[in-house]
Amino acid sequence: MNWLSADRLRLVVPALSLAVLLAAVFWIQPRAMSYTGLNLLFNLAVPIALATIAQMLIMTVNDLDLSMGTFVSFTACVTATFLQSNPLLGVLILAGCVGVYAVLGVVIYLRNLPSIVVTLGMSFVWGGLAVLLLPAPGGVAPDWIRAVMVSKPPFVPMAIIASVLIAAVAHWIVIRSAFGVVIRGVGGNERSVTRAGWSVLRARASAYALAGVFAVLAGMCLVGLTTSADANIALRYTLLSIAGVILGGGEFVGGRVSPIGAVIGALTLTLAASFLSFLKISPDWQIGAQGAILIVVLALRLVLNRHEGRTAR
């Protein structure tokens, strides 16, 4: 069997991206290999990645979110206000949040509704409530949260154990569990999950709200890095999310994502913003280095995806 699977594929792309960019880092910043010196580089990682398992839970059924980033920006504002000042309430709306995702799924499914359409829709409701929330950047990060993320184990940087774990609990639900095989068959083969006696409607709706979990958590997480929030806070998690789970080997259509990988293209994603600013690039060009690199990393998937190929015949 060839060394160069399918499945082996879709890691070994992201996390030689992830390799070569760190030890580029490390070559510009030699002080950069410490503890501190990953906390500071993969200091946001954590809820850019759940914000990207979140997206590639909706690419999974071959739909897209265009409102990932309004909805973390708004559960944000929603853990620095209600969840401060009144943790009971805070949870009732978070989980109501959760709660209008699944609805979107099956509207989005029983009216045959475009996702891009819908999303964007409701990523200018997101984004609304947010400005009615928090007009001006402010709020309190609850202490527990504040805790939690800027804790320092020893050994290891925080943000390093939290992606391993995201990684871990997102592949055994999407790739080992039994809800993982049948969403993964409604983006792969719809009529097939039907045949089999499962409910493409349930399917999509579970899909939508584990998604809404994912990124309620990545809206706090936020909030426990930052100390505040404010309602653009995480505007960029939509292109950041996508890029994301491209970047680790997931695919529009099929089905065909890999959450390790989307993981690790998020801190890839999360160190391309440092490697950067090592190199003193505007930000206002940082975007357009970041997509470069981006597509660098995809054309090199593309060479190994034919190399597979031709190795299969």
Given for the second form:
Amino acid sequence: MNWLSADRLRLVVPALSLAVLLAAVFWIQPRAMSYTGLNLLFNLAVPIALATIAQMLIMTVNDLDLSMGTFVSFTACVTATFLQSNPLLGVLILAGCVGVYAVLGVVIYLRNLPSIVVTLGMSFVWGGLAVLLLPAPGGVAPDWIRAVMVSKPPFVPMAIIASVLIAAVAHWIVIRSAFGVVIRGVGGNERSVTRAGWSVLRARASAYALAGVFAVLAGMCLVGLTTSADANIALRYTLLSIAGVILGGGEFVGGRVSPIGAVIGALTLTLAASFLSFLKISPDWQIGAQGAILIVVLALRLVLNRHEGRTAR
Amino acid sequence: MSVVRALYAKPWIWSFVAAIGVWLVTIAFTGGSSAGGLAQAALTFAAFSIIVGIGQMFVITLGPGNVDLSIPATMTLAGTVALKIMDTNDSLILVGILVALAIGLAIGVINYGLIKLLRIPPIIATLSSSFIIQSAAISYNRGIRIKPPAALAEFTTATTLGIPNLAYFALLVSAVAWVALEKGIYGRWVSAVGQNMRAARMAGVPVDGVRAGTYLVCAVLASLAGLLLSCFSGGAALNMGAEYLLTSIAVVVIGGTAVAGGFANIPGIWGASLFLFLVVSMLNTYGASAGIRLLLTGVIIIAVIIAASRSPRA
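Next up, the form predicted in complex with its partner chain, please; the one we just looked at was the form predicted alone.
Then the entire complex follows, led off by the chain already shown.
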């Protein structure tokens, strides 16, 4: 067995891109190379990483969630209103959201519906609910979430600890646990999973429910950082989360995903934004430059894929 | 059994049933007084979704993973640049239209270049390019609103024989697309690529050419729609394409085109575009708040999708 297996190799490019980007940021702004600096750089990556893991779980079973952004916005609104003023009701609502995700997984499978369209419809539903809940920006983050998000553990900033923790937990669930093998199997070859005696229905429902859990956590973390919420707070998470999974070496079909890569992808995307503001690029071209970074990193993958093709798994 | 088979044959039927249903519910509320005006407005606004929807339909038909997310940015850039070049001058209209088309062509080439040469998945490739296109539009004009030339503004807002000019234009585009899809070799090729790319390649279909052409067509239609929309609304705005990201995908799929690719459907795009506009105006008529409107739009979309779903799993 080669130590540099294909799966490990898939992590090389994302990790390298992150390292290069980080080095560039330190080069331009040496003061970022500190406890506070790192925390500031990666703070907002925590909710994005959670949303990326949620998207990754959906992509594991060959689906795509176009409602991720509106859903995280909605859970952020719930967190800043009900969870703060009436914790029991807040928890019930968030649990209900996870239930809705499980139901979506079931309905999409049973009726053989395209996930893109169903989640597209759901994005209107979540968006509508969020606007009903908070027509204007407002709400207050519950103190305990705020306390966790701004806590200052010794030596390593919270944002880094949280990212490592998210990556580790997701890695264990998706790569190591039996459940993870089954859901990746559903993405890879549904029929063989059925033949092996597993319930595809149950696997898909749990994958969706788990994605719901991670997305709810993303909303809660986001409110912990921003202290208040609004209905459009996380709309860009839909595209960020998809890009994060792909940047991290995941693929749209076939159950080939990498949780560690997904977290690295989310960190890279967050860092790219800071990097560009350090570069003093004209604000007009900020988004454009992000697109360019995305293209460059993905072009690097081409080299990797060639290599993988030669070693032939 | 024969009823089921008939529905199989006409996957677009649901979108029309839904559109007519919503129209009836709306005019029931107003007592029939605004029936004509509502139909006219629906045709006008649906025209934009139809034009971009047809481009998106060809792209989606290419098979799983194919979707063009750069449509909104393309619309914005084409509208902005064309209007600035025409500078309210009627004599420059032809130049403006050619510039818009050239922008569409260029974006199509870039999109497919990223997909083919860099092997980036289409969703991410078009997403990344849309960021760059959007930035280009921002830096080109900084959101300053320039009025469209009078003749173009007149054309896009006027009606002929009671039907909006834009609807005629959308009909023309649809007719050409229908011929290409149902009667021409291009449609066979697109469907073949979408059904099985390897088989299509072995059967001698120029797969790369077909895919490149499709991304070009989609970008050109988007730039055309962007030009028309900016003329219709009296100037280009930087966020004017935003709603067409979801709309272009929604009309294709509600209209009965297979999301997995290989089976396209043009009449359904008309039904779905009218349906989506009518749902919003119905909810407006009933005085629903923004939140309720979004919520019900979503619920109705999902209900239509479930009602129209072909094969429940055994």
